[in-house]
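Only one chain comes next, encoded as structure tokens, the form predicted alone.
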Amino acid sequence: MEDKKTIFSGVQPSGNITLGNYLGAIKNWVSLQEEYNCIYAMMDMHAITVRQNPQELRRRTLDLLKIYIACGIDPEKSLLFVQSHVGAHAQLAWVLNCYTYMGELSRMTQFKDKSTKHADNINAGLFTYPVLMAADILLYQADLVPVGKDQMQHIEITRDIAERFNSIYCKEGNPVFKVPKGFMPKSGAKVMSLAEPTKKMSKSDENPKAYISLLDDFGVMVNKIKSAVTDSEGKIEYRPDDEGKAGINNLLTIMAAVTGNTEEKIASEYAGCGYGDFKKAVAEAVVEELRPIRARYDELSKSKDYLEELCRTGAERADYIASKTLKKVYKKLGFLI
């Protein structure tokens, strides 16, 4: 790979990939391809901390690959692969488990949140999820990891694990792991639930009206936006610190993300309009943004051989990089290699 800084990120193929995933993450990844060595994975191993239907998990993994490419991620510029196809992820995760403390993991907010949502399945994988995430990042010597503020805790524990291992085994210098930094692209839009606009849009939301799936029919998207929760004030104003305006703020954020204008400029443009007219305009803008993505997705759906070849070659390239890091780790530990 070229001598550029390396970025690593990925999405779980669980639930429906949403407008929030696209505007908050994947759309930004496309622009990063020119400046960085980008590695984007389909994180299927992370998905099984919650019970998955096997057939659906396989389908969604391929769907996610199609979505990546349809959104503009170029397999010739970025490395795309399925996490479970590279055994080094599980191998390094076990090693790093031995260098991660129970107290660190017990403080992770995601474990607390998922334990509440899945009280009947509080498994060890759910608890050690951040260690696997650390392995994902450290295997590829990533410099930067695009994250939202709510995920920065995972970057901090990854840094702690990397620094701990390096300090134990690399006192003479030449650290095994590059210590990554969290990276928050300025243009990333935080898209909120259409039903509960004080909460982030989630692909695992049980209420289908709360999110827009990239694979929804366009008519369904329009209806979801038209039914989005707003307020009784009737004024299109951008007031990000006012929870009472959370619904309108969210629609303005979505409109800004798909048009490239600021929330303030859009609010000024639509001042005096009713909420119904504004929702219609937002819906039309979203559909136009997603129309070429859906066309490319549908085209890729007819190319199973191409997708399978991408999975194979991506796994080979990823394994080559990951294996070099794992070999260094094993050597430091004293394993026979």
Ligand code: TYM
Given for the second form:
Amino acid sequence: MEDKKTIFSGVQPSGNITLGNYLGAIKNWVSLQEEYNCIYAMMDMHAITVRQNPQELRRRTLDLLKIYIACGIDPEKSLLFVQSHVGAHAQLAWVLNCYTYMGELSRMTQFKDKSTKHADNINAGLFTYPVLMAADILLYQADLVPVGKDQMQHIEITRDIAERFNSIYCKEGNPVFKVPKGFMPKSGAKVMSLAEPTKKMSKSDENPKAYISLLDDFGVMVNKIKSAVTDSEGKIEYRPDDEGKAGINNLLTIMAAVTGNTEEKIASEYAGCGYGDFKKAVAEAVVEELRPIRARYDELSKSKDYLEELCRTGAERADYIASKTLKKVYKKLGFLI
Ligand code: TYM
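Having seen the form predicted alone, could you now give me the structure of the form predicted together with tryptophanyl-5'AMP?
Now the complete complex, all chains and molecules, led by this one.
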């Protein structure tokens, strides 16, 4: 166990967990559990960069834990915890804020997008969000961070911050931070909106037809896929998005990520088939993928005590690891410890 490399990742409990979160991240996490020491957290501190309803945030955090387990994350193999339960995340984030430049943060596309979307609440947390994310990852000396494409820029800045800190304080070798790498799935790293396929599928989209929630009724999922925006060409071909194929490409990607085949192979399998039939096949594949997940999720809903106990023990174990890194950092900085 000790010799294995470490994985760290997480999802914000800020909305309905989508098929994008599952195919871009969580599904990938499951397959990494055997080979790595995996640490997966519920990122509630990141969620408050946008206003949240307190009761809903509490409920969603526990729902997210249920989703992790239902998707196949085994709490016996992977360490699961709630970000706000481990004080070191906020503590290291503060330190790293002093080693991150305004210029590099202002280049983050997520900040640009979110500040346009939440123009009435462009708070400092939204701006320094990637620094907290760097703290999450660096505390656990993660080797690999499995995420979707939209988070890769945040992994890059995490690497820059880690290298900067190491180069200032660890000139004689023995770096304080391991420099992590991002890791994306072959298919599904960017699942697009079903309503506007040039936009990312997002759990905070105002239009519920744009995304599939893992907790949608199966009938609703089928209808959303059937009404997914495509094109008028009527050809199932995997061609560049700007040739008008964004909608079909997205359905091919979803099918590829669910089945493990490539987009090209699926396109050739369904060549000559009408969009209606193809959409039906995609909907069936998605429903069959999510059916056992839903059954396990419903089962877990009866075990609140078990889930709360997992959060408690997870936080203790995470705190132990994180505190070690934080102590090293404090020592380097010259804090009296
Ligand atoms: P979040 O909650 O937005 O998304 C969670 C994960 O899902 C991926 N994802 C997608 N993948 C494919 N297609 C999509 N449409 C799609 N939408 C989301 C994301 O890339 C992500 O992997 N900042 C992070 C949470 C976080 C984190 C961390 C992740 C906080 N600290 C440390 C890794 C390591 C976020 O907002 O993810």
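As the structure is a computational prediction, the values presented were derived from the model and not from experiment. Throughout, rigid core stands for the largest set of C-alpha atoms superposing within 1.5 Å between the two forms. Positions refer to the first chain, counted from 1.
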item	value
Residue 172 C-alpha relocation of at least 2 Å between these two forms, rigid core basis	yes
